[in-house]
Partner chain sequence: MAFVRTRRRTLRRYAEGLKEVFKIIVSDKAGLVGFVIIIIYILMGTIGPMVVPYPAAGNPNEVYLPPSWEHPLGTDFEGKDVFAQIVHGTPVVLTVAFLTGFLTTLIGVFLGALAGFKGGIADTIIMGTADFILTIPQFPLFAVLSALVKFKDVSMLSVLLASVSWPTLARAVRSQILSMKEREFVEAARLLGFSTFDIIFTEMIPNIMPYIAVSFMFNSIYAIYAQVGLAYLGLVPFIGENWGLMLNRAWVLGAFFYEGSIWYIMSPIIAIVGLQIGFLLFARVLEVIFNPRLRVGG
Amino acid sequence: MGVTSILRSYIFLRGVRAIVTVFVAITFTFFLIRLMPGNPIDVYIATLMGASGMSYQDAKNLALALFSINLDEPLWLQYLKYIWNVLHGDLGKSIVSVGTPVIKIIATFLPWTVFTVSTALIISFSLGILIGMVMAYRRGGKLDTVLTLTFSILSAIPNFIVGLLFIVFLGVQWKLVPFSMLRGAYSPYVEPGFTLEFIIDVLKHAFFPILTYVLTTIGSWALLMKSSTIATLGEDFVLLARARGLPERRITINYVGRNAILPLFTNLAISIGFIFGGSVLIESVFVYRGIGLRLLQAIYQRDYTVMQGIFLIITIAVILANYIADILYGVLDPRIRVGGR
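Coordinates of the preceding sequence alone, form predicted alone:
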């Protein structure tokens, strides 16, 4: 069997595994959501009784008339209908936002999450690569020691803690940043459009979420690049290039940098998948109008269809990213696909 046939077989098997994993994940999510205490009708009844002082029966009648959901239907039948609709590209309609398609909700909120997290990922990856190489070339020195300690600490702190520290100190204690004015993706008084005013306003609202992502991820990229660069510096082709008298700058870029960065691309592929799922806490801290904040609202409201739709998008994104990482591993290291692991 040729190399091309082995690679095709490897890609096919990984693809089948990815599809099965998606099916198992959405099945687990479907039943897990319904095992949560309460349901959308109960939550809405409690809200009406607390806010309007309505009796339980009146609130229940209003909720049943408003929501187009039959919770008395057998769970297995609900599941079969859900799978059938998903296979036909229908994620249903929101239970709480009556009549609003889940696809429309996702399309409204998802771009803002993709914008903030992808921007932060590009910045942290690029800076991490450069700083990691500097640390590798100056390993053992004061700069390397300070940066290693700093990045190790930053990488260990959960990102929402960093976000809370920004709000507590910059917003509450020192009153330097008006975080109450930076809620949402842009200010309500700014007209959306491709204008300088709108772009600046969007960047102002996204600045601290992006900064938080960068601070909590740049350390892992720098430390990974440092270890990869140190390993590459000991390779024979680098020693041979120096023996030939090639300029150090050319060796650094063409021989060391290009080879040291290859293993990090697989990690980058996986990180891209978590763009969709890693935003819940940050967006809730800064009240940023993204898919993570919308998921949190759906969980509070027990909006089953919205929760299912967002979890499905997150699941597909993560599994697809892992699939791409598997393919990259197979291309970069033929021993993996030959071994069948």
Given for the second form:
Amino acid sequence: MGVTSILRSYIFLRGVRAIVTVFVAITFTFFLIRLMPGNPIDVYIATLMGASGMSYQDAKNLALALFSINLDEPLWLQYLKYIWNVLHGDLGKSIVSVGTPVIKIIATFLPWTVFTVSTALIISFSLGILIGMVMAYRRGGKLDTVLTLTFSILSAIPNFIVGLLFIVFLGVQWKLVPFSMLRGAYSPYVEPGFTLEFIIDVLKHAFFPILTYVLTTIGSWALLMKSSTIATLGEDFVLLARARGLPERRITINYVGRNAILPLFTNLAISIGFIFGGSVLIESVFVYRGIGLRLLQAIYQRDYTVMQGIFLIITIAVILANYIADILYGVLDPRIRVGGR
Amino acid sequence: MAFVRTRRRTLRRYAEGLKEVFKIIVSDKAGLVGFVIIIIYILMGTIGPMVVPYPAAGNPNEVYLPPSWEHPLGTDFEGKDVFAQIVHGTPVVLTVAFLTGFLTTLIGVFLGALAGFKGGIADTIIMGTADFILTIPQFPLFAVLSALVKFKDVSMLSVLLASVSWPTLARAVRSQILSMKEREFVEAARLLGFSTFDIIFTEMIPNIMPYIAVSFMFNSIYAIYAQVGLAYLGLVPFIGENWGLMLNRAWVLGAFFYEGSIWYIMSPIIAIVGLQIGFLLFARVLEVIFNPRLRVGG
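Other form of same protein, the form predicted together with its partner chain, not the form predicted alone:
Full complex below, order starting with the chain above.
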């Protein structure tokens, strides 16, 4: 494979696109904090002066140290420095828990969200596809009717309300699940480590957040897959495969399934962002200590540096997840890879 | 003169399209149910607050009452009537839903048409922005913005929701416009000396009306989700009484973990889910109109 063919390859081009998007995201978060009405840095300086009677200069110095920014420099230099800092993993320091680097906070909370969200996405996507295909093959039948109705109703319920319903019914009314014991990402008395006890404990805590994500997204995958499969079944190549007498199983998996999945990948991008974004709500409902809950806490405390950092990291995570989805898409659909667009 | 006539003809085409849609709705049971549900909510949001008195300070001796004649949905932690709170929470929820749906449609159609018709730099910029907005996790963005901007009324919230909801529609409108650009009827209109604006809005948009209608529904559904979610987290305290705020109070005060609060908690939940189901049933029917293959069984 020559240099030009690598440069033209689908995976490379998508990678460049992802990197460009990350830069746009960094720019966006920089201006989000710097150019908003009631600039948070000024607000924070004013608060410091009011609360602790600091002089303007002292308050300003402290604020600038926490934001890792120098307001006296021209905006473009501040911007370049911000990018430089972000690339070096310096997202400033927390305002509320003074001095804690934002990146450290993120490192503690992000893995739990990535774990629950990606597990949920994989389960929901693959199960949804299977169910959707079954529904397509039996369209108009009893199973199809019942599932379509169920999924329609399920997708009408906002995800955090599904979580609240679990707590209200399973937790409070029927007393089947002790939800207050399941707060956090794991129990405080279990030593973190690669032990069976810890893994089981983690799974227990993650179970309801994951279940909630899956329940609220599986319906749209199934319904999308159903209509995509129906469309594929009407294609000539399926008819030809049948005419050639290929075994039905092979037609279902290699001819129908593989082609019907493709349109779903365009929805994956939106779904990844939606699930990741929904973690703010779901983690708040179950008090699951992931990045969404931490973001919310930062917002309540007006901890601007933490807010800015977490928002940026969530966005980058979504961009990366999209890139992975793009690669998978390329693997499944040779036309995309060879086209080298 | 010619333009006046074509505009009038266009209006008639839009009206005929609506009549067609209405016919299919009536013939489809689920769609009819969705339609009726939406009408009921609209009545509750418009006439309701005039008929049902505002939930005044409650009686502290009547907290968490089960439903009765006096309190159809029971009372809350302060003894306030839950039903009255639901009714008075409706206008805000509906306004955000419809206003966001409307604004999103406006922005999406305009930008999509512009990108598709003009092409070139306009297209690159609009679609680039659309792609970027689609990758930003929206709910965290709203949450962060709520800390930076004070949302004093529902229209501000709607503008914000619409400003990040338009990309999907714009993409669809663009691709439709691109595919129609070279068709005969558009060529004919161009030869007759129609302006770009007239070609887009009298010749092209009517063809994708069903899609725009479906998109309106889904944007409204998303707007309900986002606003109720934000209100539940207590991030938009000033937009007025709404169902999300009821859930927020129940959560903050720990009512969720009290068995007797079931009526108080379930009322806003059922109100939200009911409205979502109404919109969804209605939207699905529009999808059936849209995709004939879904109608053909076996």
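Residue numbers count along the first chain shown, from 1. Since the model is a prediction, treat every value here as computed from it, not as a measurement. Rigid core (definition): largest C-alpha set, two forms, superposition within 1.5 Å.
After superposing the rigid core, the Cα of His88 is displaced by 2 Å or more between the two forms. With the core held fixed between the two forms, Ala269 has its Cα displaced by at least 2 Å.
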